[in-house]
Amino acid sequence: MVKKKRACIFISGSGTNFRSILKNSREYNFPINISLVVSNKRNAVGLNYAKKFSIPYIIIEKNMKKFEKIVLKEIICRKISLICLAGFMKILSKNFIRNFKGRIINIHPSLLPKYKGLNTFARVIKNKEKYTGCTVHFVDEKLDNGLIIVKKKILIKKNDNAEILKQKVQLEEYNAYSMAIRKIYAVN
């Protein structure tokens, strides 16, 4: 059986990677346990998995500053190994990423480096581009820039419009998020 590494997945609303990751988290060679569920957001619907699963959860609605100084403390008091930015609508100062540098991951709705930021799909659409998808890459100092993990491409058919394209590339994301982790910790 594989040593799971203790892992927390911060959430801003649906929590639908969550769940996908806490899915495969079951399976007992996936290398992570998710050991805390961090939250900006009280009414945040992810939130509710991690109730169902007994999975302990902190809501921090504070600015920033005080909100990492509290999950922080956390993290290291419960010894995780791997943040997990899933929907986590957020910019995490300098400071605490240099403190986690390698140990962070994040999900973006584009295929990076193109389309960093928010409004992918619209600016996809805009630009006629004949393919998106999503990228899992470590978290740096810049927006949506770090070292790429996985891509996860598709094809834009031409009656696609925003929302279609964004179910279609959160439907790559559930497997994209699941497979970086395993790549980062070579389990196949």
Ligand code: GAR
Given for the second form:
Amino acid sequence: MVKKKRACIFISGSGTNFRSILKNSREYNFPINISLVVSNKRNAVGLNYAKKFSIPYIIIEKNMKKFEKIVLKEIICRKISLICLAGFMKILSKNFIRNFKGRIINIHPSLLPKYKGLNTFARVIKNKEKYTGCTVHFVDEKLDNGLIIVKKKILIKKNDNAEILKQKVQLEEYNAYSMAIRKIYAVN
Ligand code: GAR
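Right, the form predicted on its own is done; let's see the coordinates for the form predicted together with this ligand.
Let's see the whole complex now, leading with the same chain.
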């Protein structure tokens, strides 16, 4: 039996990556348990999964300085060892990231280092790319930067639009995120 680490998920919206990690975390040999969900939006749909599965959650609708102060306290007192950003649409301060160096990971909907930032699907289509995908990476002080853990690639078909691409990439994200978490803790 794996001694599971305690992880925290940061969300801002639909939380489908959170849902997928939560499902996998039920496996006996998955390396983490989700011990806390943090949302910067009270109406984030993803909070419903936390409520449904009785995962502790906090909503912090404050500026980032106050947000980070509250989160830091929670993370220390709940002994969290991994922070997973999953559709968290705020930028953490350099100071916060330095405090948790090597312990914050993020999922981004492109094949990094290409297409950092927002609106990745529209930009990929505009540039007539042949492939896109998603990347799970450690968070460092630069946006969508940091050591890559897992990348998943999909072929873009002729009639794909941004919405279709989003759906296809999100399906890959669900595999990629849990794969990355297993990889960090070297579990197959
Ligand atoms: C995901 O597709 C994720 O890659 C993206 O937000 C979505 C969240 O979906 N993240 C970013 O764009 C971060 N720059 P979810 O809330 O259903 O997991």
